[in-house]
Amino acid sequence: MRVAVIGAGIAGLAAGALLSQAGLAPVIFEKGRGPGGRTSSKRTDHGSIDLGAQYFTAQDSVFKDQVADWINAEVAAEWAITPMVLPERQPARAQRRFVSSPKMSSIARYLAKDLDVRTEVHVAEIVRELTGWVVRDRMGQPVGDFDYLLITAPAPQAQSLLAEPSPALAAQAANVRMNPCWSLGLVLGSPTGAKFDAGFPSTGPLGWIARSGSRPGREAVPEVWILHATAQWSQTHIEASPDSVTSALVDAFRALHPGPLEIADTIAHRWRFARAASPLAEPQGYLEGDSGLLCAGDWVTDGRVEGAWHSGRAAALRLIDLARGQLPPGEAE
């Protein structure tokens, strides 16, 4: 059975790993330079900086066991802090927070190490033909044909791919609103002396700030802070220049921590589809159309890393059932 997975984020990689364990050989297409999606890390002159997902939590026992395995494999660690609500300096809700280590893309790279992940392939079209699903890149060139397709891209990108071959699935993806996020890496020439390592600003354009060096596996020098703008501010300024965004977010950071701020470098990144604001909460964890077309991802479940992992695995189990001949492609249970 020929299976293609579109998207090498946590959902796509979790699906790929389970399919591979079952003896299948999925091909995973990723438009970026590496796996990870919103858990990817950006290479800079100052080392890798995590401008996307900052941490994840584990709520159910199955995912807790998986996190324990990642910790044993030294690609994850608990981030033992309690962020502050700022500027009030009140502790945020206590919960166990985990990070990939030594960078947020480490888990994705760990999952991808034995998989056929083809990076820098921007899938722009999927077409159902007699031979199966034909996948084409943005230049219109075919990159393969497959019996089954699993789309794990963010909802707006999934909607675009699904519009012609599956209007019903496209309509479900269209119901999901994805929030953007402007992210800024702030590299300092000297320590701030801040008395907190992470926080949720209660007012202003910032929704999250964190000292990168407080996270397991990260270097403390130079001191690097990660600033995330709120979804509302990011949406309002979605087409703003990186320079103007940098200026606004730096000013907001200064207001939270008055005093000298020696800035050595800044790295701005715009996430157009940072997180699902209205995930579908699909009970079975995936969406299925006709002729072996499935969708999975955090937007299908609950918007979290844990949800993405569960969604990818649920879709993979469905594909494994189909591969074993329990049901022909497209037939409902």
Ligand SMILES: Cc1cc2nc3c(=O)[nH]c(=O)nc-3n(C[C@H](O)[C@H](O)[C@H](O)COP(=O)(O)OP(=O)(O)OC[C@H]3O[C@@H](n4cnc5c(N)ncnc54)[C@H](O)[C@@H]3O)c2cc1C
Second form
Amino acid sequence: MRVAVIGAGIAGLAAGALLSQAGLAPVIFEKGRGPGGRTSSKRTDHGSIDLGAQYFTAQDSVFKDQVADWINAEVAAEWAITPMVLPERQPARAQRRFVSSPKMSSIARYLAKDLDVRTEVHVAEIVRELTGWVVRDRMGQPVGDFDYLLITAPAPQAQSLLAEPSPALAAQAANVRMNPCWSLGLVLGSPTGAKFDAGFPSTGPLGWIARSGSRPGREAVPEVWILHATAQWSQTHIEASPDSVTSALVDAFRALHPGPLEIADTIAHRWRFARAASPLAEPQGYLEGDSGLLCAGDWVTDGRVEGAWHSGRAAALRLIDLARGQLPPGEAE
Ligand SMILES: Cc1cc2nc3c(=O)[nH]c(=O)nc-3n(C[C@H](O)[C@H](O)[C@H](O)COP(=O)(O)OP(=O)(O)OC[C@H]3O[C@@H](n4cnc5c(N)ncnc54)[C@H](O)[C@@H]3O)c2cc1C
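Next block, the form predicted in complex with the ligand, ref. the form predicted alone:
Whole complex next, starting from this chain.
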């Protein structure tokens, strides 16, 4: 059985790992330069900076076991921190928070290491033909022919791939609103002396700030802060220039931590589809269309790393069932 997965984020890689364990040898197509998706880290002159997902939580016991395995494999660690609600400096909700270590993409790289991940392949079209699912890149070149196809791109990107071959799945993806996020890495020439390591600002453009070096595995020098704008501010400023976004977010940071700020560098990144504002909460964890077409990802479940992982695995288990039953695509029940 020939299986392809589109997207090497946590969902696609969790699926890939299970499929591979079951002997199904999936091919994973990823448009980015490396695996990780929204858990990737940006390589900079000052080391890797985690501009996307900041941490994850583990609520379900199966995921807790998985996190324990990642910790044993030294690709994750608990971030023992109590973020503050700012500017009041009240402790935010206490919960166990975890990070990939030493950078946010470490778990993805670990999952990807034994998989056939083909990076820098931007899938532009999927077409059902007699031979199976033909996958084409942006140049219109076929990159493979598969019996089963699992799409794990964020909802709006999945929707455009699905529009032709599966209007029903495309309509489900269209129901999911994904919020953007402007993210800024702020590299400082001298320490701030801030008395907190992370916080949720309750007013202004910022929704989250964190001192990178407070996380396990990160360098403390130079001091780097990661600033995330709120979904609303990011939406309003979605087409703003990186320079103007940088200046607004730095001003907002100064308001939270008055005092001299020696800025050595800034790295702004716009996530058009950062968080699913209205995930589908699909109980089975994946969506299934005709002819062996499946969708998974955080937007199908609950919009978090844990949800993405569950979703990818649920889709993989479904594919493994289909393979074991040797059900031809289209006779999937
Ligand atoms: C700024 C930010 C903060 C966040 N904070 C948190 C947090 O604190 N806690 C938490 O749990 N979650 C957080 N998240 C959300 C978390 O990152 C996601 O829920 C999770 O990583 C989604 O994984 P995924 O595999 O479903 O999707 P993605 O990580 O988006 O993976 C999909 C992959 O598909 C690829 N792709 C898309 N289209 C194509 C195509 N046509 N061809 C080939 N490849 C394609 C993409 O490049 C991407 O690598 C945050 C996200 C962001 C951006």
